[in-house]
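Presented below, as C-alpha cells, is a lone chain in the form predicted alone.
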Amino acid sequence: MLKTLGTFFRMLRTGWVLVRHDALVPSEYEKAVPWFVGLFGSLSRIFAIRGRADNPGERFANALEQLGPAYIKFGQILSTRGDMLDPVFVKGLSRLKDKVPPFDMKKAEDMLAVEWGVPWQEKLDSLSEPIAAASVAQVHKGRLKSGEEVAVKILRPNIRTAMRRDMDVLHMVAGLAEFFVPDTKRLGPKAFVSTADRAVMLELDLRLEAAAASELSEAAVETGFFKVPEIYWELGGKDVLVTEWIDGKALSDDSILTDPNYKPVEIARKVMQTFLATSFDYGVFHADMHEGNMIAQPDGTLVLIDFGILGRLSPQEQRFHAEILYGFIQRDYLRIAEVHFEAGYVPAHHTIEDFASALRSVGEPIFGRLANDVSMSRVLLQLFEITEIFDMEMQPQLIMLQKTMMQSEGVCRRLDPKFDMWSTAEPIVSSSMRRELGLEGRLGDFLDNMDRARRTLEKLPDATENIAALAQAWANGDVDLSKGVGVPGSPQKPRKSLPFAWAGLGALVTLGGVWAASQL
C-alpha cells in the first residue's frame, strides 16, 4: 500500500515537472491539440517557471533529465524521428543521445575502487574526465599499463533504485490508461511496459552488456557491416565495462553530415543493413540504435557501442518478418496478409483478401519512393487505423523489433534525406528468404519436426501410464469425470482491486503529458 502511494505521488510529480518546464502542453503546439487540452495547457502555464528555453524540445529534454533515466530513454526514441515530429522540437531533444550531464568524477573513481578492489591508478596509467554521459552510465577514456587506450563505462550511482521507481510509475500509468481509456487495451500498454521494464533492468548489469557485445561481435565478423569494440573481460564487473577505445565521430555529431572525410549516405546504408542482417539472419540485434550509440570511422567502418538492450527473434519470428518485408519489396500483398494470419497477428474472423487490400493501400503510395518523399507520420497513422479495423493487438515480444526499426530508419533519414529503404533492404531480405525457403531452410524444418517427434515419443510411455491410471481410478469410482476436477491447493485467481477513486486526476495529468508529446 505504501509503495503504491509513493508511486502515485511520483506520478503526480511527473506531471508537475512537465508543467513547470512548459513541456506538458507546450505553448508552441497549443493549436495542434483539442481545445480542452489546449485550455488545460494554458492554465498549466500559470505555474511554469519563467525564463525557460525557447525551444520546446529543449524544455522537454530538461524535464526528462529531471525526471529520471527511464524518461530520458523515451526522449532518445523521440529524438530519432525528425520526419514525424517538428524538426525544431527534435533538435532540442537531440542532446539526450549522449550529452546528459555527467556525475561527479570522485564518485566515478570511488565506484572503480569498489569494483576493482584497488584505486584505479593500479589498473590504469590515466583516466579522463567524462567524455560522454547518457541516461544510465557515463564513459571515460583511459590508458592501460600496457599502453592500449580504452573506454571505461561506469553506471550512474543508485541507478537501479532510480530506474525501478521510474518503471513503477510507468506501470501505474499503463494500468490507469487501460482502466480509464478501454480502447488502449488493444495496444497492450501494460504488456508494453512490462517488456520494456525487463529490457531496461537487464541493461543495468554491465556483465550482461559485455556478453551481448560478444554475441553480436560474431555477426559483425561474418557480415562485415559493422564492428564491435574488443572487451577487456578481466576489468569488467556489474558496474564497470572496459572496452577498446574507438576513434571517430558519433552519428549524433552534426559535423558528420558535412565533413568530407565521412560519407553519410554509405553510413546510412550500413546502419540499415546491420539491423536487417542481425535481425533476420541471426535473430539477435542491438535494440537501442540511436545516433549516440553508433560511431563512424574515417575509413568507413561503422562501430556499434552500448549493448545494454539486446533484441531477440525466434526462428519463426525471423521467417515471418523477413517474409513480410520481402512481400512489400515484391508488392505481394496477398502473401503479406497470409503471413499475418499464419502468425496469428490478425483474428481469424477477418478475411485475408480484405487485409491484403488494406495493406495495398499502405504499400503502393510509398513503394520505390525515397525517404524525403514519404511522410512516415502519415504512414504510421494509416497503419494504426488498419490495426484498429482488423482488431490487431500489440505483440509484446516484437516491441523491441518495432522500436529499433523506427530508430534505425530515423537515423538513416537524418544521414540521407533521400534514403532508399527498398534497395537497401532487398539484398539482405532476399538472401534471408532464399535461405529460409530454399533447400537449407526446408531441411532445417524437417530436422526440427523430427526432433519434436522424437521428444513426443519419449514422453509417450509416461503419458500412457497416466491415462491407464486415470482409467483405473474411474473404473474404481475414485474419480468422477462428469464433473470438473479441481486441483487441491491450487491458488484462486485474485480479484482485481479497483484503482483509488482519487487517482483519476493524477492519471489524466500524466497521460495528458504523454499524449501531448506524441502529438508534437
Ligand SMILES: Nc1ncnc2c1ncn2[C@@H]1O[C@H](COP(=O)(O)OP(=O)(O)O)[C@@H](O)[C@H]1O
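Residue numbers count along the first chain shown, from 1. Note that this is a predicted model, so its numbers are computed, not measured. Definition used throughout: the rigid core is the maximal C-alpha set that superposes within 1.5 Å between two forms. Compared with the form predicted in complex with the ligand:
A movement of the C-alpha atom of Phe225 falling short of 2 angstroms is seen between these two forms when the two forms are aligned on their rigid core. Once you line up the core between these two forms, the Cα of Ala196 ends up 2 Å or more from where it was. In this overlay on the rigid core, Tyr262 has a C-alpha that sits less than 2 Å away from its partner position between these two forms.
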Second form
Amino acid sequence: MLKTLGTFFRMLRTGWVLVRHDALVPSEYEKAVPWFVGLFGSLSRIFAIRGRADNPGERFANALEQLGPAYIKFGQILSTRGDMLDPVFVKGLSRLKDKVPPFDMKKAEDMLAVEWGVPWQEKLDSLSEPIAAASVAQVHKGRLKSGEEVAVKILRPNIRTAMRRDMDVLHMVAGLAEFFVPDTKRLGPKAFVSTADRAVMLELDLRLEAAAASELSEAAVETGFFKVPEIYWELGGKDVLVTEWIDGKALSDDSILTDPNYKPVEIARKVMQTFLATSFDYGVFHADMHEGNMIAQPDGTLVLIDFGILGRLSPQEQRFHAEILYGFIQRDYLRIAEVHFEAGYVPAHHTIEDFASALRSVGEPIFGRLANDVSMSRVLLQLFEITEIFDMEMQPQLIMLQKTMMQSEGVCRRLDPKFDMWSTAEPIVSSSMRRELGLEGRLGDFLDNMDRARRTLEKLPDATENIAALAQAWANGDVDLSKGVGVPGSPQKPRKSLPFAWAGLGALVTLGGVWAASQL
Ligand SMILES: Nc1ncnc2c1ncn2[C@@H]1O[C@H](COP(=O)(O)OP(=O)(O)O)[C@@H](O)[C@H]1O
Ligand SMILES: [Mg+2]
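For comparison with the form predicted alone, produce the structure of the form predicted in complex with the ligand.
Expanding to the full complex; the earlier chain stays at the top.
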C-alpha cells in the first residue's frame, strides 16, 4: 500500500516534468485523444516552460532526460517502435541522449572494493577518472599489474533500486492509459512496458554483458569481419566488467573521415558485413550498433563494444529473414510473400498475390537508383505501413533486427555517403541462402531431425516405464479415470516433448511384450 502510494507520488512528479515540457498531451495530438484528455492538455500547457522544441518527440526526449535513467532507457526502446508511432515523433525522440554526469571517483572505488573484496590498488596499477558516463554505467581506463590496459565498466551505485522504482511508475502509467484511453490498447502499453522492463533489468547485470560479448566473439572469429575485446572474467561481477582496452577511434569521432590512417569506405563495409553475417549465419546480433559502440583501428580492424542488448534469431527466423532480404535483392516479390505466409507472419485470409504486389510497390522504386538516393530506413517505414494493411503482428525480434539494420545503415552512410547496401549484402545473404537451401542446409535439417528423433527415443524408456507403472496401478485399482490418467505417486508433469505418437508406440510395445510373455 505504502509502496503504491510512493509510486503514485513519483508518477505525479513524472507528470509534472512532462507537463513542463508540453509532452504529457502534446498540443499536436490533442485531436487524437478523448475530449477530456485534450482539455486537460490545454489547461496543463499553462505551466509549460517557454522556448521548448517544436518536435513533440524531442520535447518528450528532453523530459525523459530530466527524469533519469529508467526513463531514458524507456525512451530509447520506444524510439525503435517506428511501426506504431508517428514518424515525426519517433524522429524527435531518437535525439534522446544517454548522457548523464559521472558519479564520483570515491563511489567507483567503493564499488570495485565490494566486487573484488580488496581495494582496487591490489588488482590495478592505475585507474583513471571516468572517461564516459551513461545512464546505467560509467567506464574508466585502468592498467593491470601485468601491464595490460583495460576498460573498467562500473554500474551506477543503487541503479537497480532506482530503476525498479521508475519502472513501477511506468507500469502504473501504462495501466492508467489503457483504462482511461481505451484507444491506446492497440499499442499495448502494458505489454510494452513489461518488455522494456525486462530488457532494462537484463542490462543491469554486467555478467550477462560479458556472456553476450563472449557469444559474439565466437562469431567474430568465424567471420573475420570484426573483433570483440577480450574479457577478464576473474575481475568481473554483477556490477563490474573488465575488458581489454581498445585503441583506435570510435566511429562517432568525425576525424575518422579525414584522418589518412583510416579508410571509412572499408570500415562501412565491415560494419554491414558484421551485422549481416552475425544475424543470418549465427543467429545473434549486437542490437545497439550505434557509432559510439564501434571502434576502428588504424590497421583496419573493426571492434564492437557494449553488449547490453543482444538480438537473437532462431534458425528458422534466420532462414526466413535471409530469404526476405534475398528476395528483395533478386526482386522476387512472390517468393518474399510466400516466405511471409509460410512463417505465419501474414494471416491466411490475405492472398499471397496481393501481398506480393504491395511488396513490389516498396521494392521496385529503389532499383536502378543510385544507392545514395535510397534510404533503407524509408523502405522499412513503408514496410511497416504494409504490415498494418495486412494485419501482420510485429515480432519483437523482427523489429529489433530491422531497427539494427537501419541503425547500421545510418552508420555506413555517414562513413561512406555512396554506401551501397545491396551490393554489400548480396554475397553474404546469397552464400547463407546457398548453405541453407543447398546440400549443406538439407544435411543440417536432416541432422536436426535426427537429433530430435534421438532425444525423443531417449525419452522412450521413461514412457514405457510409465505405461508399465500405469498398467500396474490399473490392475491394483488405483487409477481414477475421472481425474485424468496418471501414474499414482508420480506428479503429472506436462511432457510436451513426448508426442502422442511415441506414447502410442510405447504402449503398443509394452502391450505386445505383455501379450508375448503371456503366450510363453
Ligand atoms: N574496451 C574498451 N576499449 C576502449 N574504450 C572503451 C571500451 N569499453 C568502453 N569504452 C569507452 O567507454 C564508452 C562507454 O562504454 P559502453 O560499454 O559503450 O557503455 P554504455 O553502455 O554506457 O554505452 C565507449 O563509448 C568507449 O568510448
Ligand atoms: Mg555504449
